[in-house]
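Below, in structure tokens: the form predicted alone, a single chain.
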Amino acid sequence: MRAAVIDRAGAEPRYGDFPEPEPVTGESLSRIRAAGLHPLVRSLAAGAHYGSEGVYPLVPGIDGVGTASDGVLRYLGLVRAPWGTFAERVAARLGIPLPPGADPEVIAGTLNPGMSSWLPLRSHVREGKDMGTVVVLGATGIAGRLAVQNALALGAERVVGIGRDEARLADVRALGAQAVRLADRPSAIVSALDGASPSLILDFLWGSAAEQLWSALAAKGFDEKPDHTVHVEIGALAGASAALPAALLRSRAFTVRGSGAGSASLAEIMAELPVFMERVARVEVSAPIEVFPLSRIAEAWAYRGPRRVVVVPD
């Protein structure tokens, strides 16, 4: 079969052919519609993730849409090494029927990203906790923008959202949140808040983004603060590493904790991904894409625009 094809570790995709998918128990066999191409595709084929099994060649994608035997469009998903979604055919594990009318090209870009941070918002709704304020760090990306989209249909009072573009912070602030340049001083972000404690902070990027927001955060003197904030990291965009101060741990109550696979549980993924792509289905978020056919995989892995790209079978 014609797929995007990467041979080792590092190396740019190249549109060849790879052997056919070889289902074994429990996988069914696809014909891939669309397929997204996230910060976790990049990741994993340069062997830079904690998921990535260095299994070369290989072909790279996690999740898509396609149709099987029985011509039912699904979202597709939990792909087994060396394959994956960026060829004309898959084996997958997961395999949930996409919504009456919903468009294939925009479950494919839009579900990852937004699962990210549906995740761990849910999971604080029904754990009981306040929403009250959100932080969005990383704003500025699909992911980001989806997180603010997903705030605020949650139930957030007020989301803040921190990035690096200012143009894209526009968008932001269009769709209801408060900017903040990461440029600003943390001043700014405190500005932003209000006085407020965020509840609970999705950040995407961590490394030095991270260090600048809980400089922000630090609280003064011995009071009581009755405000418990968690922040969930759920990427990694500004540094795999982040200097977390001891004094903010010690004034304030602080979790912090990751959202991703590994420590999500598959039960809950299960459970809530029907429930977003309803949401997307319906026009309730968005995030814009760009399409690319796989015969020029090679554009598509070097576009860096400000759309999801979404790679399709020529």
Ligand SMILES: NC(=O)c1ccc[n+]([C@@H]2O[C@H](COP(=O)([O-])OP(=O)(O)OC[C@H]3O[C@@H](n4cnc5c(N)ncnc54)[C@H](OP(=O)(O)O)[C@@H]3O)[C@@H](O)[C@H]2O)c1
Second form
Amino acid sequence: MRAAVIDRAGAEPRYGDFPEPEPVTGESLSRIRAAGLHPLVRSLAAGAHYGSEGVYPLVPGIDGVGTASDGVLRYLGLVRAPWGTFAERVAARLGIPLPPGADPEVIAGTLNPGMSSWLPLRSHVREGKDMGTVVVLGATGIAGRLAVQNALALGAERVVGIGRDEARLADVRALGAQAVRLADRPSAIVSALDGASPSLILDFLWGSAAEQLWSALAAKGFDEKPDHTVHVEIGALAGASAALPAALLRSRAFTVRGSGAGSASLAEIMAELPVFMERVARVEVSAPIEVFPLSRIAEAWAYRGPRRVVVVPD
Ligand SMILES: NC(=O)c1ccc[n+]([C@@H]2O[C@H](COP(=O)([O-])OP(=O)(O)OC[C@H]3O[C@@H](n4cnc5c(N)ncnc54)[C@H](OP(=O)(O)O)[C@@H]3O)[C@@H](O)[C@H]2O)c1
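Any chance you could show the form predicted in complex with the ligand after that form predicted alone?
So here's everything in the complex, that chain up top.
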């Protein structure tokens, strides 16, 4: 079959031939309609993610939309390496029917980045925690912009979106968040919070960006109010490590946890995927996509614009 093929860690993908996957028990063979080029796809392909298996050559792509022999459009995932969704066909363990009328390309581009905030937000609501103010650290990316929309839809009274790109922060503002530039002093974060303590931080950056936010939150004074904040680590684009100030842990009830493959429960993901997919299908939440044919995979891979790349077989 025709596929995007990566020959070794760090290599660019080429459009070529790759052996057809043969489904094993629990997998179904599907014809791919669309697959999203998410940051995870790049880091897995480069061998740089904790989930990388180091088997090359490989076909990149972790999820997508396709049809099995029954012709039903399904959201597909859980694909066995070295196969992936940037190909004509895939054998996948996960297959969830799309809601009627859903656009396969939009679903392929939106589910991975959107679910990254939907899951922690929904568990925050389920645990009966107050939503109040939500901070999105790294709000200018696709996952960040979807996080702003998800937080507002799930009852956040105020969303503070933090990012580094001024033009893209204007988009964040247009979605209803208060936007803060990372380059500004921590006091800019303090004034955007306007005395409120965030109940939830959705963090796509970690590293120095998380440190900057923590230093703003640690300057709390002797206020006796028992502020509970949950910091959810989702991405690490600003650094793999971050130093957590002791004062932050003493000055409020502060919990740090992660959300990703391995920490989010599969049962929870399975329960929430159809709910979020329905919202995407009804255009209650959206992110811009840019569609490329599979034969132009080199161009798709090189794209670094503000849209989520979606690859479709020729
Ligand atoms: N754990 C999970 O389940 C899960 C799921 C989805 C995504 N993620 C992760 O979440 C992160 C964001 O994903 P995405 O889909 O939103 O990616 P994206 O659309 O490529 O956006 C990345 C954003 O991060 C910004 N950025 C990059 N480096 C930065 C830095 N050093 N300081 C400040 N901003 C920086 C970029 O800003 P500029 O515009 O200024 O370049 C861009 O707006 C990725 O690491 C991804 O792997 C995790």
